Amino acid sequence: MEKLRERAAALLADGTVSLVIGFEEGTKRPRPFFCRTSDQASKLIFDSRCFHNLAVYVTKKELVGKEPFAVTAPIATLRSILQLYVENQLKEEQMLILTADPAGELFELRSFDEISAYVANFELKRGEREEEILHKIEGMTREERWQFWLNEMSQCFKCYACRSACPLCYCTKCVVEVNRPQWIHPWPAPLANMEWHINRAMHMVGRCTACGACGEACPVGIPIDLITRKMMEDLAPEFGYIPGLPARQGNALSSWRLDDREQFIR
């Protein structure tokens, strides 16, 4: 951790970057920290508790501006950054990555290829929570699954924390904010909630990096992160996706190729 602080301070001191997006100690757990001077670098921390996906901030023009910046990025953040690169939301020359492996060795990554090579060493695995819930859902009938998600979504009160936490929900105007015409009902109700979450899941097909930020942000504990994760896993063999790595071929539901097998048509 000390090496990371020293490197962040040096980058800020010599003007290589104007901002380091990282973590600092919070009241109960680490929180995002926007470090702008070398003196502030002493507050930076980086350990297993730092799971918040900082990639959500790298597309905020009001925060990062046009100056070069650095991110202290755990693996989940790196996966999202790679997908943002693929979607032309980031420029290689503007961003520098500082990360550390489980042994504490510091790595400085400056290009898409370097980040890709580093991330490839870390397999994307399901956690115990994901395994338990998905095993339960996969054992249900279609009708039981619908009722399960209807019950879960009935708790949603449309706070859109899931959208705010997701690095890949970067549209300047979301479809839920469009009211001419009104595509999605803004009020919370079971079917209106399902409408919102299904719409969001469709936008994430093939783009989700399974960071879990949306589920973590949900104030009522709806496991919405499992919807996009399961869709990503199911589509992997059909569309050539490799879970955890960037999808260069685009969103599965907005892309078309001559060699599409269209096996979903019955």
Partner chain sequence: METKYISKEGLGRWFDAIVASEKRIYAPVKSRGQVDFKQVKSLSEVADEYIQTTQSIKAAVFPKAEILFSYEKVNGKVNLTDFDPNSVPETVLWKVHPCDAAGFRPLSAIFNWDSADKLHNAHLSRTTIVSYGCAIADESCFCTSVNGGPGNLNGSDLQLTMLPDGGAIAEIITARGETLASLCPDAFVADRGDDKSAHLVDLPARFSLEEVQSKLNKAFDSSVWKQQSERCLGCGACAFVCPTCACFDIQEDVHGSKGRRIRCWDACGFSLFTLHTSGHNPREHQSQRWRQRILHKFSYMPERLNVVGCTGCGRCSRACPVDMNILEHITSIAEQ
Contents of the next structure:
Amino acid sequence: MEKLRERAAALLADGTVSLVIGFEEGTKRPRPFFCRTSDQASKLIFDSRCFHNLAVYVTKKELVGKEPFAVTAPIATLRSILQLYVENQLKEEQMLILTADPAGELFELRSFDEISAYVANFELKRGEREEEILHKIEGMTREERWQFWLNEMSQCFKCYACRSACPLCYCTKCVVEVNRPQWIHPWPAPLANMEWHINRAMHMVGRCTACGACGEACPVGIPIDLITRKMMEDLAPEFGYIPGLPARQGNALSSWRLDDREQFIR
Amino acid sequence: METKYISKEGLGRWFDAIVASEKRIYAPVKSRGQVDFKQVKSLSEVADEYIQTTQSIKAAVFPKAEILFSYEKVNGKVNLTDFDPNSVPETVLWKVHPCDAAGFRPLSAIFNWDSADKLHNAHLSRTTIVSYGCAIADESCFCTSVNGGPGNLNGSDLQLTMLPDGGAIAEIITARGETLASLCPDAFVADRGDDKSAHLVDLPARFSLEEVQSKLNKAFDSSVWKQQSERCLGCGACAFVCPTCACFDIQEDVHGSKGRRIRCWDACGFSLFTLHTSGHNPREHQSQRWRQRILHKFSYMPERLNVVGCTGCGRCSRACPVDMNILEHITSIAEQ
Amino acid sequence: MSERNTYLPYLMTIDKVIKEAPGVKTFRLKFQNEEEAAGFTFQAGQFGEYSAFGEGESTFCIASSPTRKGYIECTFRETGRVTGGLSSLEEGSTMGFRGPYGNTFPMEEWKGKNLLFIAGGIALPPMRCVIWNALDLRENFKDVTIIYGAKTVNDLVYKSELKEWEERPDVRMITTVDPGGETPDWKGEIGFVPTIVEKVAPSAENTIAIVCGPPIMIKFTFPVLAKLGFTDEMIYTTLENRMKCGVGKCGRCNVGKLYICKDGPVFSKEQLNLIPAEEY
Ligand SMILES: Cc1cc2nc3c(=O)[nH]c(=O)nc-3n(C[C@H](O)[C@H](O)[C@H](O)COP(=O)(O)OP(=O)(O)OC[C@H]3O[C@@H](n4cnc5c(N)ncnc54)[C@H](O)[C@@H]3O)c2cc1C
Ligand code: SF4
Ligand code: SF4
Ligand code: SF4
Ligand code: SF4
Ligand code: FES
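So that was the form predicted alone. Now I'd like the form predicted together with the partner chain, please.
So here's everything in the complex, that chain up top.
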């Protein structure tokens, strides 16, 4: 952590970057922090409690501007950054990644390929919470699953914290805000909530890298991250992807291959 | 106002009497790992040992989505069906915290400062609020800094302060409270002289409201907004859990020739909230929206509606995905 | 009788549809319920919420003058779901209206003064209401000057009324289109509104200037007026912040301690100075 602070301070001091997006101590646990001067770098922290997906900020023009910036990125953030590269949302030359492995070794990554190679060392595994809930859901009948999600989703009040916390929900106008035609009823009600969540899931297929930010953000505790996570887990092997490791050639559902094993696509 | 004592057994009988009166009762219930207001039928369903419900009770008087009126188009004509106040059942809100009860005043001020809001008032006039004095608090609570307190009676019809014997000090505050108590009159016996404050959490004030307000009066162009809001994601979580946020949207629910006009929660933190049709957006940046949130609550509402738009419940701080802690932010403004 | 539900619209019949410009229409509306018609009054500057049942509500000013009784008019540009829905309605159909909302132009205070109207594009509707109000009570006011501009000749609204005003001896009417927006037979001015105001140079002496238009036009017109000697309390405009409820509750139009829907939409420049300019 000390090495990371020193490096961040140096980068800010010599003007290599004008901003380091990182973590600082929060009121309960670490929180996102925008470090703009080398003096502030001593506030930076980077440890296993840093769970926020900082990739959500890197597409916000009003925050990052045009100058080069650095991000202190945990693995989940790196996965999202890769996906953002795939979707052409980032410029390699504007962003520098600082990260540290569990042993505290500092890494500086500057391109899709470097990040990709680094992330490949880490297998995407279910955590305890994910395992527990997904295991329960996987054991349900179709009807039980529908009831489970209907009950969960009827708690949703459409605060869109899930959307706001997701690095891949970068659209300035979301499908829920389109009103000609109105695809989704914008108020919270059981059925209208299902419309929102089904749409959200559909927009995430093949894109979600299972960072869990949406589920973590939901104030009413809906484990919505598990829907897109499960989709990714199911879909990746079918399409020959490594779960959580976005590939240059594009998303499962928006790319096309000559050697596809399905006939209809050719 | 009258102070009485109610025993544990009396409390149970009174609750059953309320249930028997066919009033709808909402109380905090533990489910899915959270505590929130749900309809209950027995006292045993009511949650214990929690700091705060995730959401406030405002939905009882300002539903998340409510039908303003409905209509039907027949042969080029339109028939309207107005909202019917009598469709709103008599409701008891049970075990409301004082900071939630206090939220009813700012909420009603917004809905009624100019013209009367028939829908909000229909709910309000059929609602009786039984609050519980708070015996526990956490580091997000700051009611005592915003004119409230763990035993504050503002907004409550009847307040209970739990005693070690399972009974409670019952303060009957309003006529509605009295009517509710009269459902089981013999459960309420003479005050034993218990010291209420001894059974409430001690929560020293964290900032001076006057100081904050005088700082905010000059703070519109301050750099503090950008500084504080950089990590803010612009969601609606803080506004939706807040007992006093009243912003809403009006939407249309159409089914063929029939339709309903619906009012649903909205929030000044959303980027599209103020977007003009022309594409011009007066609050384009999150810092401007964060400023609106703080100034609306701590400056505009006190000036315009004569009531502070925050009761110190701390819900927004607990709900925020990125730890935008309102107490920390307000304290830092006070200290500037 | 119990209080009225603020959100319940009056049912109106579209009595007349006038096509003003591409995408712009004027509706003349009559109350379906006579009692409601009899109880209805409004003043220049006020607005309302207009319903297309099936689509929702939109905010438009009342574009007709309170001196013309028995109906109200609105002029709108098709820009979205509601205006699209309204646009598809024909004469004789039913729509909704609630209002009148907001404050008014202080016509009483303006008695005995010269009036200078400056409008751009689709912003003529709020102005038209005041213009007709003033012209119907012509003896109350001294000189009346109207400067109106649009992008192109085609975009000018109220074409027949513009002609009527032009022909009136007691009105000085100047029409302009943006450079490149003129047609071969265009006889009016060519140039942006602020430029034309500077060129026409109306006297500020005992004059009230009413300016309505897109924010950019307003922004460039104010300094021109200042140069001509207009002080802030002599200049009026209307704001068009996004609105939903129209009655000071939904929070959308809140700017500082003001609600544009209650304290506005009409503001003198002097009053505008009290609210942060970046918020409208
Ligand atoms: C006081 C006042 C007076 C006015 N007077 C007039 C007048 O006389 N004539 C006139 O033509 N206009 C007037 N306007 C402007 C008018 O209200 C708007 O142009 C109109 O409401 C557009 O309505 P709409 O429902 O058709 O558009 P909408 O369907 O609501 O959409 C308009 C635009 O906003 C966007 N939008 C709408 N809702 C959302 C959402 N929830 N999320 C994201 N984007 C959204 C859409 O993309 C669309 O481009 C006035 C406004 C005010 C405040
Ligand atoms: S964060 Fe939770 S409550 Fe908010 S919109 Fe998402 S699922 Fe719904
Ligand atoms: S303060 Fe927190 S809860 Fe509120 S809008 Fe910002 S991120 Fe969402
Ligand atoms: S602003 Fe926050 S602390 Fe204040 S009343 Fe609302 S939710 Fe509670
Ligand atoms: S803080 Fe924002 S959302 Fe809450 S009432 Fe005020 S303006 Fe509305
Ligand atoms: S339009 Fe709702 S408060 Fe002004």
